[in-house]
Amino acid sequence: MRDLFLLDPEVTFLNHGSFGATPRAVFERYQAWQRELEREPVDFIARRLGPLLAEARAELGAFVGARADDLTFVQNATTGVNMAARALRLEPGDEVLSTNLEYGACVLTWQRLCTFVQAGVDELFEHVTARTKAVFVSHITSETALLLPVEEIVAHARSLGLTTIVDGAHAVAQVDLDLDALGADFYTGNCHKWLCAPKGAGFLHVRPEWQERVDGAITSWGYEEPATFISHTERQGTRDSSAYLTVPAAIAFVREHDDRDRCVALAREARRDLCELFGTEPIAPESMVLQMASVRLPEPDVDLNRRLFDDHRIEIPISDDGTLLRLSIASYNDRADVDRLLEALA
């Protein structure tokens, strides 16, 4: 599997979770779309692009369990969160409730727009007030790498009349998704992480009753009548949509090389070995761990990832406060990668 990717063979790459990695075949399809665009830019953008994007959305919709017209491509999940947040049209004093495990960039988004209330997952709904308008939650958390019970959270929030926004940045291709069944008002995900699409490919899924309130990043030709949710968000001026068009190729690659069970087993095994090496307790039950695992360090060490890379050519992230190490296991990783990490850490 390693030979199917473009990764530096001199680096032990245990950080798929940050930006993903694109297989050679998928990257070649991405470059082919770019060459096709440049061969006849007017024909490609003005005449062909709309139908091509519709085809790509249809394949993505089938993969994530959603109608194609309820999906729009965005650059990344953080963009999707911003679009959803602005669609709520929050007023001063409005509250959005979330867990204390959320991705920092999205926390900043909400803090600029409302009173952002964070709480532990188990006591989340104890913090609902008359001012609470929405619940925002990650499907799989970024720093702590934990699978959260989003089905239960979304269902409970909706029973209280609260809007639901799910950040699925890490869930696409780690979890079998059925977005229509989940029922979140907004769900955003990355295709460039575990789906292995090129960088700059993500999506926002919006329930039909919210779509007319979702704006694109800019007002452009997509607002010319008859305008739709798709035209607002898709016709956003001149840009390269090659990453979006490559998503079907990434889906085909992941389906052909589905190795999740092995990867999950190895990530859990590695977590046990790291906890034993560090002498620290697991941060959560094993059932909440999929292809990423975070473990507590014996003491804060914000410089550890730099030393691992400089001295051992191991790429792995450390949390901003230096207390957690996060390991990712993708299809190109094996037990030897884990052993090299353990040896270097020892």
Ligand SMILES: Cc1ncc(COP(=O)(O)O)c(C=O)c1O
Contents of the next structure:
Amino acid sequence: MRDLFLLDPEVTFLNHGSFGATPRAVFERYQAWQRELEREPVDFIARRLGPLLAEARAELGAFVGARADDLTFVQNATTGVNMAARALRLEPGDEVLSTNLEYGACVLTWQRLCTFVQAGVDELFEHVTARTKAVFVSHITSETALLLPVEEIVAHARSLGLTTIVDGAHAVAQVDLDLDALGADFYTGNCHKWLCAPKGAGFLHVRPEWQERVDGAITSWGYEEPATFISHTERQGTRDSSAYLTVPAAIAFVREHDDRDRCVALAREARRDLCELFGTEPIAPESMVLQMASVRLPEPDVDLNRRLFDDHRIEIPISDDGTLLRLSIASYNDRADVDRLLEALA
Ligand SMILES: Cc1ncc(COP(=O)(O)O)c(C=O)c1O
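To test you: the structure above is the form predicted alone. What is the structure of the form predicted in complex with the ligand?
Next comes the full complex, and the chain you just saw is listed first.
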């Protein structure tokens, strides 16, 4: 598997979670789209791009359990969260309820727009007030790498009449998604993490009743009538859409090489080994761990990432406060990678 990726063979790469990694064949498809664009830029952008993007959305929709026209491509999950948050038209004093495990950039997004209330997952709904407008939750959290019960959270929030926004940055291709069944008002995901698409390929899924209120990240030609949710959000001035067009190739790759069960088993095994080495307790039950596992260090060490990279050529992230080490297991990782990490840490 390792040979199918472009990764540096000198590096033990245990950080698929941050920015993913693209297989050679998928990257070649990406570059082929770029070449096709440059061969006849006007024909490609002005005539062919709309239908090509519609085809790519249809394939992504089938993969994530959504109607193609409820999905729009965005550059990344951060953009998706920003677009969803702005669509809510929040007013001063409006509250958005969330967990205390959210991704920092998204926390900043919400804090600029509302009173952002963060609480423990188990006690989340104890913090609902008359001002609560929406619930925002990650499907798989960032630093703590935990699979959250989003089905339950979305269903309960909807029963209370609250709008739901799910940040699925890490969930696409780690979890089998059925977005229509999940029923969140907004769900954003990244294709450039676990789906292994080139960087800059994300999507925002919006329930039909919200689509009219969603603005594109910028206002462009897609606002000329007749306009739709897709035209508002997809037409973003002159840009290279090759990463979006490559999403079907990434879907084909992960389908062909699906070994998530092995990856999850190895991530859980490595978590047990790391907890034993550090003498620390698991941060959550094993059922919340998929292909990423975060483990508490015996003492905070913000510099550990740098030392592991400089001295051992091991790429693995440490949380900002230095308390957690997060391991990712992708299809190209095996037990030998974990053993190298354990040896270096010891
Ligand atoms: C939970 C979560 N949300 C959002 C993001 C942001 O992803 P991007 O930088 O692709 O927008 C990340 C990135 O790691 C994440 O972990």
